[in-house]
Amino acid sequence: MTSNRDPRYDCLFEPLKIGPVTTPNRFYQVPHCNGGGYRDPTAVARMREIKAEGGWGVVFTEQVEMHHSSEISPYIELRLWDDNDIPMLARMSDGIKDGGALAGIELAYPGINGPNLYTREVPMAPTALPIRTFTNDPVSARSMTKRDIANLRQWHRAAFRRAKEAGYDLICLYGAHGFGVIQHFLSTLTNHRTDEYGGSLENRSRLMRELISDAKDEVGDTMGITLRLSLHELVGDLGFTNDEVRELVGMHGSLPDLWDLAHGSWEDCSGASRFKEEAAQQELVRGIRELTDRPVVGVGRFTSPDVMVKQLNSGVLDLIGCARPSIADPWLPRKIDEGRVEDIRECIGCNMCITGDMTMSLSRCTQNPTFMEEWRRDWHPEIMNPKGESDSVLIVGAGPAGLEATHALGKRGYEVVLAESSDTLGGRVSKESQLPGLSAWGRVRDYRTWQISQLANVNVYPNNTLTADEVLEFGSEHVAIATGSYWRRDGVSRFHVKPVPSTGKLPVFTPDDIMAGEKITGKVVVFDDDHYYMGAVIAEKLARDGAEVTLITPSAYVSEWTLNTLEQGFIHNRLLEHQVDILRNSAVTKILDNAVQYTDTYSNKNTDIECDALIMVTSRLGDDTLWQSLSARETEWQDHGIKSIQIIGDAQSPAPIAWATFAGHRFARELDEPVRDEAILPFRRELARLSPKNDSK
């Protein structure tokens, strides 16, 4: 790889040494999850090879959890339980050192924050107290006695010599966000104990003090210990707080290899970028570097070289924290390396990543469809598959899924020509990215269209809205369609499956109105059925224009989708902080003249509620007409030399943004491939081995 960097960026390619070894550079993949864990360990190992192939200087794993005494199933996380998980964990470090960078692993022992639903062990805790899950799961976990703490010491060896034969060169004890059983003992929240671990900062670290000796006892010698705190707990008069962190570290500044600090809860720390600005925690860092004669890596969503670089020359880290810009794009170090700042796909801090992990499936990124498919479809992020037989394409449609087609078929070589209706490039994400706190949404435009500008085979045509005759005749050999959708204006979807009666007197708007410049006044209701960002969206920007608004939901929450973003709770304190209404467990079921009537989800008790309009955020339909009005043509295609026609991204099936752009990335690498039989699984999966049948150990 031939450098071609700005010099301004060259602090962030020094090396630096982390105890007994030496990062190659400053860009540090922190643990994070993928929804793959345990289930999917080819495909996490792959995604991690790819990133150090892409330059960062240290790759770590997920959480992988060390002990079969405390698991957080349902989700789905790596596990070093015994000698079998050896081989899982062996191959991604061998895919991270094969590309270059040290391979590290994150050790939790989660304690209070495990359930056990797997294993059915009792949990312990240093105080016995209800088990901290995001389900409130009803189980408790015991206080930890001396011999339990003892073989937890014990446990942790075993799990320090496994990680050394799986060939890593980093352990991270987990010790932030709540999931890691040194947070429980450093923590007063969590630690009520009146013996030597609690009480006092100095018995409350005594655990992190042994497990950190005991690491280097064991394996110091040839692999670095590294400690990952949170920086704050944020709850009140209990808790872990800065300035302890600050007094522990002047404390013990020298006893880990480095210093991993990151926001106390995770909602905190991975916060959307809707409520958290870049470097959002440099302020709770700043400061702690000159505690310490040790290295120290925190995170803030890092995506802008610049400011990667202030973070270094100010002295507040030494290494630039990152999990989801490094999702979004695995080849960010290399890409500065090269002087290609420009081609960084910038995270958009939409947070679509972590709900993998929290709905136990695997992740999807915004920006990166190839995300968690580098081993599963041979899809790599940088790398396009070579053209095929065919030359021209037409893509109707420069929404989301509309560019990345666009961008993934000109990068593969073929003729293209992507044609949109209106004059503005992005579809659904130029209009959202001008509500409130969706600016970052724009990246996902801008991105694809500067790579677009970049290719002399691609050619964009806006004001052209085609015609089912003007497609056909057109004279590409493949054609998508990639029109979008619209919401539905009739409240139908989930509680409502037929339109909402109304005397059609009251103004009915949708968020299509909103974001087209509709101003709306007075008394407002607004109906979210649809239960992601949208309807909190719309609610906070009408209040902000002055209306006197009342979100309704038949959700037990606000936006409850979210929960899988982690933004549930900041969304609804922002619809407090802005005066609006919220009812809950609630459906608008009648529209009145001046008023809706609405409906209490368990006892059916309907009341009135008088306003000006309503706005329904329930459901989208596919713009589908182009499409329909081809399909219905079929015996026409060949005439016309077109191969194929194929409706890609919301215009087939609305959903998140992020399932936009992976159609369309679908769409561009599987044309002109062999014709693939649907009985045939499109992906490789791996199967967990048949124990033999009469085993009973």
Ligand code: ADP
Contents of the next structure:
Amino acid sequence: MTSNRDPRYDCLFEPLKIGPVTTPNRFYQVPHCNGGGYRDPTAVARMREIKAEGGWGVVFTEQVEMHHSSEISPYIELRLWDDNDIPMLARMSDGIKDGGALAGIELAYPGINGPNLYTREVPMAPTALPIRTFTNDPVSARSMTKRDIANLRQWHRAAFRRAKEAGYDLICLYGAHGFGVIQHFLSTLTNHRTDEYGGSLENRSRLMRELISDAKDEVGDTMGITLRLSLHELVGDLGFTNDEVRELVGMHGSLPDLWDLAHGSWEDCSGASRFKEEAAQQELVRGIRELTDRPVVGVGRFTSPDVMVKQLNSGVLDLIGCARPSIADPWLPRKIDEGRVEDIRECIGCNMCITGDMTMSLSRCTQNPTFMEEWRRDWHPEIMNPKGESDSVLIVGAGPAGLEATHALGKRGYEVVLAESSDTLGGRVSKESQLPGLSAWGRVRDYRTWQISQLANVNVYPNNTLTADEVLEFGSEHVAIATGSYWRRDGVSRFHVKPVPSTGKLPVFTPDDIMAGEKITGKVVVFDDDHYYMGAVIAEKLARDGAEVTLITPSAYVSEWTLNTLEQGFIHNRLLEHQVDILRNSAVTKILDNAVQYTDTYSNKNTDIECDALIMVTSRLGDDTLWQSLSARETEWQDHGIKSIQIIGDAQSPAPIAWATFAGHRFARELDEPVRDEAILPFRRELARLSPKNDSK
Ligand code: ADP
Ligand code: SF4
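How about the form predicted together with the ligand, since we already have the form predicted alone?
To see the whole picture, the full complex is given below, headed by that same chain.
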């Protein structure tokens, strides 16, 4: 790296000892999931390697199940069950170390957080209680005996040795987010024991102390041993509180080589920008550093180098922990070092990345469309493939799909023209970022418009609504139609696949009307059959603007899909704060003159609710009129020098913003590339090695 950095960021680049190893700087990629885990290890390895290349001093794995007696299926993380898992983990540490970072492995024994759906072992916990998982699996954990605890220590010793053999520099013992046995012992919520492992904090921390001593004894001469703890469980009278965290660090400050502090549950820790600001955890961390002579790392969706410097200079943290900011921009440290702060692709805090883990699919990032495609498709987050044989491309529509395509093609070296109907760029992102809590989403537009403004080979024309004739006349060799989508007014979505019957008297609006400034007052019904964020955001906005709002949804949950972004509980609470009435398991089935009829989805019982307006948040349709006109004139393309016209993003098929940035990026990557043989997959995949059919073991 050539350093051209602003000297005020120098402190972020000072090395620091973590036990026997030294991190080259203060950028610490804390463990994070990616939806790939043991199913896609090479994809994970390449993703981590690129972060090391991008300047992170420490790069961790996601959680690694350290023994087969506790696992978190159906979620896909990593495993270190026996020596067979070492090569997979070594591939990751090799990549990380090749990039110049310290390689860290997070060892987890999920205990009461693991239903063992795959191994069918009986789960174990400090105290017998039902399993505590997202899905309330109907399984209980049994109480650990002293023999079990002794075994657990031996299993950890074996895992420490294997982690060393796999080439790691740092071990993180996972005791945060309710996901690790150390926390289950520390917390009075899950530890009701009366022996020397229960009761006082000293007793509850016994296992933690034993495991750290065992780790030091086994591998401490060459590996740093870190401890990841929850800062506050926030579960009322019971639980591991922030006061107890401070007491614990005060008692055993020098025990681990580093304290890694993360807020309560995963929902609290990975708060979406809609609910949590950058550095939201600092008050829970402040002062802990004074209780220990070991370094402290904490997280807080840090994207601003100035905020990072403040965390160090004000003595809150020694190292800047990042998961999401490192996903959105794997080269964040390098950009600061090279004096290119304005090039940082800032995380927008949408938590789309988390949905990969929750849905057991590869994670996506709204801002970084190359995330988890680094190996699968050879997509590097900063380096584009060289320009192909064509020269010119016209992009119609400057939403996330069009902006991403323009930026990526510009970087490849094409002459790109971006035409946009309105006077502002950003499409849906510009509109949606005006809604309550969504301002950070504007970063999708801001990053790309700045990057595009730096490219001499890109020209942007706002206030230009192109017709099919104009596109044909324009003379670009390739055209992408990224004209976006609009919300349906007729209620068609999942519950209704045909329009909802209406007398035609009650005013019916869509989110597009509200984003365009339509003021709606009085009694309003919001019908949410979309199930992501929009229904609740619109309900919140209308309530804030003084309307009396009822939200009706056929789901058992408000904004059901946000269970996957960890926002659902916060969203429901926010609606309650704004006095929004919530009717679940119900669907609007008739639009009357001054009311709507809704039906209970179980009993089919109908009820009328008086209202002045209905807002349909049901589904969107792609705006493909321009594409349809051009398709109908395909025979004319060649005469105008046009080699291809494609429709991309929401115009082709509406989906979350991450799908649009992906579509734009894919269009840019694949332009002029050889036409793919249909028999060959468009990406690489990891294949399981078949075992001999009659292998006795
Ligand atoms: P996506 O998410 O796929 O990027 P958006 O809805 O965010 O889609 O953005 C589509 C953009 O395309 C909007 O800003 C819209 O104003 C613009 N647009 C739609 N039709 C035309 C057209 N015929 N010419 C130029 N711009 C258009
Ligand atoms: Fe940030 Fe959203 Fe990307 Fe996750 S998906 S890293 S929250 S921008």
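Numbering follows the first chain given and starts at 1. Between two forms, the rigid core is the largest collection of C-alphas that superpose within 1.5 Å. None of these values were measured; they are calculated from a predicted model.
**Q** Taking 2 Å as the cut-off, check whether the CA of D677 shifts that much or more between the two forms after a rigid core fit.
**A** Comparing the forms between the two forms, which are aligned on their rigid core, D677 does shift its C-alpha by 2 Å or more.
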